[in-house]
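This document opens with one chain alone, in structure tokens, the form predicted alone.
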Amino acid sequence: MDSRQWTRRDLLCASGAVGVGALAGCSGLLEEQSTNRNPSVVENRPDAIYRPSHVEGMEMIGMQEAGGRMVGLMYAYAHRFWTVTGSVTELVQPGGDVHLMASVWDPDSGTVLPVGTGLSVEIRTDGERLHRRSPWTMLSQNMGFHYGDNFALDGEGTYTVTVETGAVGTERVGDFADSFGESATAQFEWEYSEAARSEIPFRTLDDAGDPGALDPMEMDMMPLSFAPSTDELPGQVLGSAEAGDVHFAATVVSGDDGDAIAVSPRTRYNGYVLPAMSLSATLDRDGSTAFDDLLTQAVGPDLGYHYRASVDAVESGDELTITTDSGPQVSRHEGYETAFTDVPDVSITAD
């Protein structure tokens, strides 16, 4: 098989107790046990990341290299989700016929990509043009980062689903200094009908909004959003420090430019990057302030999705203050929509 381009449709399942992975290595764990698609939102919502009310699988389209860079699509049902704008979120109540998602990655390192400049689909059926439009930026708890919308579709039929995915428009360092400046297109051919998109396995949760979140799925060619073990990080590791739902690592890394602070905030209990945050950071030495400033979004091989800043340098004694001043702008689905808000001050002392 060609592996730039990989067009059989994979039935993922999603497990809250086991995960999701393919049909062949899940067959049994989640069964057809509701008619009912869209559960009711679950009441007294903790301030945090709770299990959602349901939990189900989706079906791959397919896979396929565009400029350097993979681009996944899949479907599932169509379902609702919250847009984020500061600290306001809003409803988005199901619409359409199924919920489109598209994942772009490095097929090297693995990492998943932000697409900052943009990243639109659309969709033709019989030559004619159904849909065009850039669909949200999302976080999910068994799928992490990626882009998705729900769409109406033309009844059952073949239809051509065009993805392009923008230029990375956050800082590129590393190997990917040079990469992933322009856009790509992707184009993918789908044979769509009702009952196959029926067959998604889809289950209510008895524990629905307790604290905690499903497994992510277990994907063998598309890699998640996981951000790199604290041990994992290059350079000088400072340490980690959680407040509320996040988990902040963080790392001195060297450079032609000198050195630098990464910070890597991550979900609690996934460990997936957390996008389009502001933070910003102060450096306590002996009393007096080293560096106070923003921190720019930058994405690398090395540490994936980041936050950093350059620095004269760090000493041992150091304190590191990071401020999160708005949590990650982007639309989540149940589960996530509570949670990111409010974020406390953390401080991690270098050794």
Contents of the next structure:
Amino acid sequence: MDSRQWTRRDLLCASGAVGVGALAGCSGLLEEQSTNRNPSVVENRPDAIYRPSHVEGMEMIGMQEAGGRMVGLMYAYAHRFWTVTGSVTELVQPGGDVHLMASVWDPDSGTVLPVGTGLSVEIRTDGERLHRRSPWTMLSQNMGFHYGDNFALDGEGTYTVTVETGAVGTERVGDFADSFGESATAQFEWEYSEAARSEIPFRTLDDAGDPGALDPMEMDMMPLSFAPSTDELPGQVLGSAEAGDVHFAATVVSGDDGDAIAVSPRTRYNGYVLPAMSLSATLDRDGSTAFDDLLTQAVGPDLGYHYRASVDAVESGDELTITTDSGPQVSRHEGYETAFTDVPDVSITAD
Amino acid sequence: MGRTDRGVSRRDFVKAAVAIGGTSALSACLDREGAPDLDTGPEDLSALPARQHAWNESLSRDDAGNVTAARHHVLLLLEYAGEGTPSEDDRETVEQALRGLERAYPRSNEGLLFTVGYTPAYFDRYDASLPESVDLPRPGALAPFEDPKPDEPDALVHLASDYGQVVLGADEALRGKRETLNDVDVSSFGDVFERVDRRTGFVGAGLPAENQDVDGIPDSEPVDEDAPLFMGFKSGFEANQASEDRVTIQEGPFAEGTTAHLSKIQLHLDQWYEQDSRYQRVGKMFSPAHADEEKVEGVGNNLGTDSGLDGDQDRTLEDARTKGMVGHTQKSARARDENDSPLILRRDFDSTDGGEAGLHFLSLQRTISDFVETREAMNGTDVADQSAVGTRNNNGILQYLTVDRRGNYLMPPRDHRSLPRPDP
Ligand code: HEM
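Target state, the form predicted together with the partner chain; input state, the form predicted alone:
To see the whole picture, the full complex is given below, headed by that same chain.
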């Protein structure tokens, strides 16, 4: 627990003038610490998606259009999360006052524009810069992909939060080809109070640790990072396969420079896109290899965020094998941190 | 905790004085550092090197043999105060002032090291253009996620010394506040230049730890006592720097000169120190192999005279795909020439200007294109496109820096250092 969060009230309790208000503050503090919003990590977590220790809400700070995209800014209690590098996950203890989240999407298709942008956030108050950083790319069970981090604030008051989206560096296909190539800036005024924060709903779960996931939340006007359902995928859909809690759907689309295999991995249960994976694929035709290469990331309005490679053709009977060289390199909220580290190969045979 | 009753250490104080500048800061520095018994510079200046940037042979070296940067730095961004192009008198005024500094102090880390450079905007004052042998574009953004403001004064003066009082004294002398330095008569730039900015900094073991009470560094005082830079690792190994020869312009009227790129970088190290683990810090600064094999002890002095890459640069993409992160060093080392030499000579230093943790990234290279190529290697956009590594997340140290300003300068040979024409 970040000590800064409590300093002022600790001081208040320690001071000699123990009025009723101060006492109330102290007991409130004790209560808040014991029923803190970060219950212990579930014991014996499965190496899979699991129901976390608790479910909590979040509060919308605002939504704004910038550079042809929508930027949404939200906050919740500061909470633990895990960073991921390769197959190493590191617990980040909760620190600061709030967990701040940003999401960026295409207002026309509702496609969340994940990673590949270097988004950054600046927080100012009283004319001073309090923070400036690139939040982590993250995956949570009730929200899917977003940018987020814990931040210490300077007490209650008005904050100006500036989100610089960065240019979408990921290959853009279809109607996205000519969009989102420039960075855009959205600015939010935020009146922060501890009382408002305390109203954010919070509940511990009885079935914590069981396989499964929280339901996606419903936020007015804000799309979540769902992958398109397999039958909605454009092109000649090859089929789908599941391994290691990843559901892979594959299709063949034709573009300006010939055909491309497009692979769209999404989470089991909720169907969120899984960004920042390293995938490669082979195509076996009658015992010989017709294709063997990396898949690279791309995003389009119909395919959503996906991984692709150009191929000459996919013929009936071809076997597509997808290898996960590394799972999604995005930080994880509770319930996702033990999943996707060792995803077995999957194969899909073209009809 | 306990921060407020910490005494101000001597070096801490000197650093603060350098940042503030002025006569009172100077006398305060004298009190703290004592007055080191420094020789004066040579009477006859004809033996000084033709290259302004020839600093290495007069800098000290660490136990392993790496060149050690001077500890205190001041950067002066100057605008030519006159109209149009400078006159011969202006040129003479500037040259006399610089010669004064050379006579006052020995050309070394204990004395004074300095350079003067000029921007493309300065050369635009003239109808003639720079020769083809000089590659000096105007500054611009060098990554898809940055939006730096261009620095376009006319000139840049870089002053460096192990003694704060020496850089401060030189700074004061150039603006006419002192008539002698080290008992030697000196003169000023007079009204030839106007100052548009003054930036300060420091580098070397102990200084970052003593000056970590700034925005951008968590309150837990995480910076290692031995660290020469805020991010906590040794930088500037012999094998990972271009030599002075490698960065020197070889032909034309500016032969023996070089180009400088100066960026003003803000550091935000909350995540670095509070959320990343040591494993991740080593992996992101050097390479995943450095982290896996625990090659780096403490701040990394154990590495000796090279960063211990052992070909990790050739595994950048592979590491990106399997380790989920790539190292800053590994990635940047992909920009090497046919002799496996880096293209740039880094002379960067930390800063607390404006109360924020920062870095003045000053680098020398034969052409600005060499810098651009190196920065592209460091961006690792190619790696991010083909792997799980993000544009900034897990992509070396990009997540922890924001480039606020960039400027390009020609650092002419000593003969042409005073308000040169583009075709001297
Ligand atoms: C806070 C900022 C930075 C820190 C702390 C930092 C630190 C380091 C460290 C520890 C190394 C390896 C050891 C050595 O220096 O020999 C290194 C290497 C290097 N860095 Fe940085 N660096 C920073 C910014 C930059 C920037 C802005 C550039 C510009 C392109 C850059 C270019 C390089 C290059 C070219 C190498 C050597 C690669 C080779 O071996 O060929 N660094 N840096």
